[in-house]
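Presented as structure tokens, the chain that follows is alone, the form predicted alone.
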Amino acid sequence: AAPLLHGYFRSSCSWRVRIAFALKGIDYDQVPVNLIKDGGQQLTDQYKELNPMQQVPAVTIDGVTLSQSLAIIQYIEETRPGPALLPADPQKRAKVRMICDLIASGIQPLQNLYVLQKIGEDKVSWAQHFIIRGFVALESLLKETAGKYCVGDEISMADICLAPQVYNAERFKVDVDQFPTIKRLNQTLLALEAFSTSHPSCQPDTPADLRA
């Protein structure tokens, strides 16, 4: 059976997994989990069995259900042929993981839907604050590591994390022009088929008014 991705069109963590599948040329099926409708479909008991954290994504693959996007992507990397998503060189690999962790631990969780629902009125300024703070650090790191892509000239998990985070930044009206390296890398990535076909604007559950 094809892998089954439980995700949401606009979830950056779901998008990461869609990019990884696309880069590896893996066909998969999608089950949309609407994070807003019905009070949040991720909060149902049925979904909680798939992912106890009640977040997307969750992927059923090879008879196992995995959650946490980076764990899912590393599993895909370790079990599927195709372009490598982690460099062979240990230092470059560490840099890729450092960038992934900065985004996946240091930026994204602070501006995700659940956190913003708790913040209330100030949610846009809160999200902007943490994205800008993270991007200042990320820009400085990427100046050192980037070639054509985040780490050198090969695509990696770092790029898979970067594009969805820039999409979030733009949703929260962060001016990405102040981060030239991030902006350049993002433009390069969005021109690639794996990133454009997996984009939030063209998923099965993308609402009509947000379709590209």
Given for the second form:
Number of protein chains: 2
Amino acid sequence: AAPLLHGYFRSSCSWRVRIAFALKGIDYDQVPVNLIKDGGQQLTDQYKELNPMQQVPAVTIDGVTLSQSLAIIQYIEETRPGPALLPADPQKRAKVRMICDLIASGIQPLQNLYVLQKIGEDKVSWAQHFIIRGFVALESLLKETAGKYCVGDEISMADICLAPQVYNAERFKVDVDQFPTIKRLNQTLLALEAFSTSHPSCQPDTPADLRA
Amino acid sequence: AAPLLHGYFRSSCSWRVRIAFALKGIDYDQVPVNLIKDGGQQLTDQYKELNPMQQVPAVTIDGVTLSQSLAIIQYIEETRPGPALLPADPQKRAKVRMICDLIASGIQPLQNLYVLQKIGEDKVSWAQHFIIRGFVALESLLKETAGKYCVGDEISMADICLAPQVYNAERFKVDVDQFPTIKRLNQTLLALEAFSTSHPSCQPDTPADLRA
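Follow the form predicted alone with the form predicted together with another copy of the chain, if you could.
What follows is the entire complex, opening with the chain shown before.
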């Protein structure tokens, strides 16, 4: 059976997984989990069986269901052929993972839906604060590591994390022009088919008014 | 030269790296970065060169300086001999990484110093909320994956993440008895030399009144 992605069009972590599948050329099926409708479909007992954190994504693959987007992507990397998502050189791998973790631990968790619901009415300025703080650090790292892509001239998991985080930044009206390396890399990535076909603007569950 | 760890005795992410060095039997030097003193030594321009996120840890190793604890630990895993910190089986590796990322993206970032400083006076209840929410999910995952350790009977990066997060839970007065699998695994881990010698209570920068 094809892998089954339980995700949400606008979730940056779901988009990471869609990019990885697209880069590897893997067909998959999608089950939309609407994070807003019905008070949040991720909160059902049924979904909790798939991901006890009650977040998207979850992926059913090879008879198991995995959650946490970077764990899912590394499983795909380790079990599927196709273009490598991590460089062969250990120091370059470490740089890719530093960038991934800066985004996945240092930025995204602080501006995701669940946290912002708890913050309440200051949520936009809260999200902007943590995204800008993270992007200042990320811009400084990327100035050292980037070539055509985040780490040198080969695409990697770092790029898979970057574009969805820039998408979130733009949703929260962060001026990405402040970060020229991030902006340039994001433009390069969005021009790739693996990023455009997996984009939040064209998923099965994208509402009509948000479609590209 | 021996690896150089820039860390703080009580930082859970610094402790993760100390455990990895201890499990691998790697000698290293420590440079304490006091997160409280002088308004936070991680905020100096000098430290920002080592970790642009201005957080601990950072590790200087093999001529480069790396940040993000899980990226550091995987670099150690991929370049050093000694006991494996990830299982050989891809599905088990994925389970280890799920647990690591649940902690490193789903819990720790929401209760770290920087966020709590921004939360202000509600910081203890904020931290408890996110730790308990994460532990509910983690307990449910670990019930499926655990043997003697977090994933089966071999120690892994998941265990390296677990014990420091339980230490944080206890600092914030979370009742860990609610989570019997987490509690049992943590007790097993704390009895190991790699966890006791690297514990926050016995580091070079541990203040006298917090020493074990």
